[in-house]
Amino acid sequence: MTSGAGCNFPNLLAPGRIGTLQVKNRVLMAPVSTNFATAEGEVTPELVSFYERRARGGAGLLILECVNVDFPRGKTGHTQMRIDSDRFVPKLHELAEILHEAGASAALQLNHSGGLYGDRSREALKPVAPSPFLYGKLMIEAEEASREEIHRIRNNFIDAAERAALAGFDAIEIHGAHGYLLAEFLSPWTNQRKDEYGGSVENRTRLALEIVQGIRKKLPCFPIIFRISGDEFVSPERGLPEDFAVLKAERPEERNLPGRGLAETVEVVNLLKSAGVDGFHVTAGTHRLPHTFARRAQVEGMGMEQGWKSYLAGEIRRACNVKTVAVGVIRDHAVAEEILSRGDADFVALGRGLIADPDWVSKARTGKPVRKCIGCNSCVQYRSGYGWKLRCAVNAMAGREYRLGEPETAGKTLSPRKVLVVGGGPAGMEAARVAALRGHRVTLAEKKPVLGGSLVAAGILEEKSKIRWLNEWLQGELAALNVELRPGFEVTEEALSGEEFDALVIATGGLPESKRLPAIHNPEEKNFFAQATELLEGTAAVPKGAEKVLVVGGGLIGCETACYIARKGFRTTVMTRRGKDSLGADMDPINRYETLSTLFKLGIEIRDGATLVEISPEAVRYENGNGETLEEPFDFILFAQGMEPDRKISQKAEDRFPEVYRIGDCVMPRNILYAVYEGFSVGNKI
């Protein structure tokens, strides 16, 4: 869908209030934690940078990560903003400064890990919750919070808004979602007390409400937003079968737990209106066991619809009468403005989509394309799993706003040059582009008649065809900076004749590996066996008669082959020489899990611990985990087991250039994270 002008959104564009806080329109950044502040909570220039690009862009209201009121215990992340000191209070304000310098509203997250701590953090202190559960993905028992835990908690968060108001900002949001401490308590699924703050609604929410009250007896008039889980998704049915080994680490007393639905919700709102609460900012899900689809209704990987869960914030808009801010999966201004104009929320909040495109909002108005997040939560797993700073896998300059400049403004040159980009996909795409907006003149050439690369079979499946909108919008942005293409073009010393560059850049990507293959008979008989990425490109296909098929590998390749060719009707077997628990173990968590839930759901059996030895027309020999050698009779043979780098390009080619830059996958196979990074790196040195 192409968005079009600012006149087709006259909900979205127009200004809305919360409380007393007047909003310029109706887009709000959803709180997205970062890792740019210090290790002690400190505002760096980073964090202030990459808030400010997109308070320039147009949000109306920016709610900043959530910001820890109990450190160490409270805390969400490897690094994590302060509010539990006065001394947090001058860099504070000088962030709401400049971000009301550059037009938005600003409002701070109050937030408390819970059980939650040390999930992300490698340090030892136990976490705290209103019930001793397991949670998260070391599944660390949490303590039972005693009442003057939950009472000095409960100041804590009064005394952080008071801070919150001193240091300018708009508003607060209390983060009462996703399985945080104010989500536990609030949840039956993890509040089992038996003293006032559990049992009943009334009681569960006790916390919650004496917070808000608290808040209001400090600052009537100051905004205060509730984050809520409408439906937080916990129910057996919705986890993966019972021999995905990491559901072993679960106490079985703990599966049958009921979570909270959204009737009970509406209780909850109720409760906290009449507190004081302004608005509340309606989500899903929780995230207490990361493998449970409720973690995936909190964080949703590539599959998901656009605005799916906005009828939650619909559903308490009208039971509750309050206003609400429907958030997950808004990508592109017509969904933005459908759920406004339905009357589901009167704002929109969106996270991941302005880290990929801060422009957002001001594209709305110009009808300029939108480079959207495709859901691959690159921006989640390396931030939380391995402690980077948040990187976007569509936008490169996410959070390196403060030392690089836009390429098309601080970053022009003086000097153009002629520079050949040869390969189309992610890297080379991403490298045209920015050099081509530095200035350059850029051609690319590719050896396939399309643009797209790896793009192309990563995006076959429908769960995944999100990934088609980068290969669109980098297509959309090479013929809108008129880069010259050239498809179906090899790159050789011959061709090039009569040609002069000042630049190559190498971006030819990724091969099938062939080092892995085993022993063929009759290998001129082609018709038996192909690789995966052949089939998914459309340059192979399943002969016609044959109905049971193998797919050789059990990484992101051949899982998501394998859920490919069963659904066109095939039986379907995945062969890996690794465990089950291993199944797809190169893909981002949340987007493993869905993609694992389609492979047992469509009844595709796995042969793991097994190593292929030989395969013919008739049958496939393999070795299994007890070192026995079998025989099964298949019908057709997918190879799936990885990548390699293309270096095909010849030297001779080469040395006609004075510069050479090689980047993406024919340096080394990764991911679209490090290929639009690198394309992005030489675009914007040459």
Ligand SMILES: Cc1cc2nc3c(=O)[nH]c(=O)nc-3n(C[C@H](O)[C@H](O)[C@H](O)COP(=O)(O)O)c2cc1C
The other form holds:
Amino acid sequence: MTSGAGCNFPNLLAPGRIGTLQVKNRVLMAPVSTNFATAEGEVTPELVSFYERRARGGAGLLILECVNVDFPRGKTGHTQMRIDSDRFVPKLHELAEILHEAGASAALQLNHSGGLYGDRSREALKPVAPSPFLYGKLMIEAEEASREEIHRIRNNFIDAAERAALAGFDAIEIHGAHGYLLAEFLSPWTNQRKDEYGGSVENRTRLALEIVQGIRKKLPCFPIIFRISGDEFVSPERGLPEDFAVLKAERPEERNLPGRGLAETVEVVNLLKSAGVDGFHVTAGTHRLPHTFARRAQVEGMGMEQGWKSYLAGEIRRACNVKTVAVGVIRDHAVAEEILSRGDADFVALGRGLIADPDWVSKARTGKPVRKCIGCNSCVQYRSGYGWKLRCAVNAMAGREYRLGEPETAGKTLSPRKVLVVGGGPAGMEAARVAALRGHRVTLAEKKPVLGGSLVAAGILEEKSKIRWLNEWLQGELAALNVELRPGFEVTEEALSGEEFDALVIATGGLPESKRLPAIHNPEEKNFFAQATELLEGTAAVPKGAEKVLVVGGGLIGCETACYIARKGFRTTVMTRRGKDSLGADMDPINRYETLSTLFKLGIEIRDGATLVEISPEAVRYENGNGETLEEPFDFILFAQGMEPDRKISQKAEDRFPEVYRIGDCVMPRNILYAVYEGFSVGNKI
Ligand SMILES: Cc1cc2nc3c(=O)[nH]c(=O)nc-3n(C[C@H](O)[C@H](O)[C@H](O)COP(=O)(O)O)c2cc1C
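Let's compare: the form predicted on its own is above, so bring in the form predicted together with the named molecule.
Shown next: the complete complex, the earlier chain at its head.
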């Protein structure tokens, strides 16, 4: 079926229009910065292949990641595309041409980072912003932009739009959201100016208006989309508790300044509409407060509901009679269809959804199961946190399209082999999937009665339930590929007798750290302690009558276990050797904020700087940060002190195989990103 008519998602697959641009369906790719350009801002083959793959998957319009209009001070990250000079036009033109050939329309998002420009190097310039606040992760004080600087930046945006049109792009998106320069001007919170660019809504919108008017003068019919946060969600109550150190870096007086809410956004949109904007891409939040809801509203953690902020697009669409694009945690076709059919938006945009599954749109036609983004935010953490290239925990191909062929086509094997994968966690399942896609005959053995491995415990909290999507999808693919599944099967020499395999993949995962247990008084009375993972997997339980539970360990597993237990009504305490500020430090910042918010809301007590000495059924003895030894009664103790590799596969069994590979947590316990990548790599190699 090629048109929307008669299919399950008639709105989603119907053509749409933004200004003069006809888009073949209602699905846009939301801008996602990739770090795939060069340090000089040039387009690379890897950037082209990444977007080309998404274009082939059927998205109507790709809004490419934010491109810098003013180097260096306008940059976000060190390997961002640039459009501040004509010399970038040839490669941008080639990129647009390839995306058109692949069947999609393409737009560039134009941006100036404003106060969020951050460069650790000594010779770095100060960021420029409407007012001199502290900005970004580095909390650098920005310079107040002079009028001349504002005019120069305005002209840069206009020139950049001209270049985008010249390079053959079909539209531009002006980035007026997420706390970058234009958003800083629009916000009463970060714009404290007293001149014609500050104060009233009209004054704060002036820079954006001048940019739109300038572009309209030069390009009367060129489609302009404006990205705006419908609500900045900046309010003092929406941060973590005050004693949480990450907030200490911010100035307390700023926390009491309100941001821009929906009512004011409606005024801004009306002004921009009359200047000639064709559509509004309605997002929310701001980068500027990394540990608050404002950050989470922009790129959500796992706990946010699908399409939760589309109401903002709906309010704006109805109040201003403009075309809107809804974005944010849209993962199911049905959710997207519902947003369109209830009139919240003319288009939906997917960022992470298309990183995880570039074929999302074509799957709306074929009905094939979608590999849904689970919201782990590895894409954000490693890209913006560490400065790496964009990577996806569920789709190892993302960003590697330029050097890896699709397993089922380019990777097809000419000599099918018999492969045994041991371990049914994410690494093992991905290895089995990819090997089977390539044409090998694959058997997957798992000691436990169910598949999923670490995904089972990781997805136990309701807020983390999106992790279950990956487990379900992998299992569905294995079944469709006729991988022979052997749950409840322990691999031993005897168990394998009479069977021949060409290759063995060991993906046996991790086990709770055993060396760090304290002295246990009466260890034979096992009913007063367990490993947190045993509890989460359902092989251990808090005994009847217990009230006070201690969780030892303040990392991801400890914090999540504490939330799980506290929700069940137990009085819960977390004990950590480190400071309170290090709670959940092994999580990505957005999911960490979500989990810690829950932890604090549930009233979970924290014993920080504490070293456990001894436990008994009666009491726990520990040293506090001052070297004092204290005793406290707990009814049950759960250990969450890290994981170690599970290497327990018999050497004799292993010796039977001519080729042996080890992947995932059984090499070194890490997260889903590494498990899936290593599974993919081995599956692709055998
Ligand atoms: C890795 C990554 C990079 C992003 N880069 C940009 C960007 O360059 N410009 C922008 O406006 N939003 C950016 N965003 C936000 C997305 O466009 C989108 O609004 C957000 O991820 C929520 O939508 P999703 O749930 O479909 O991913 C980025 C998000 C991610 C995950």
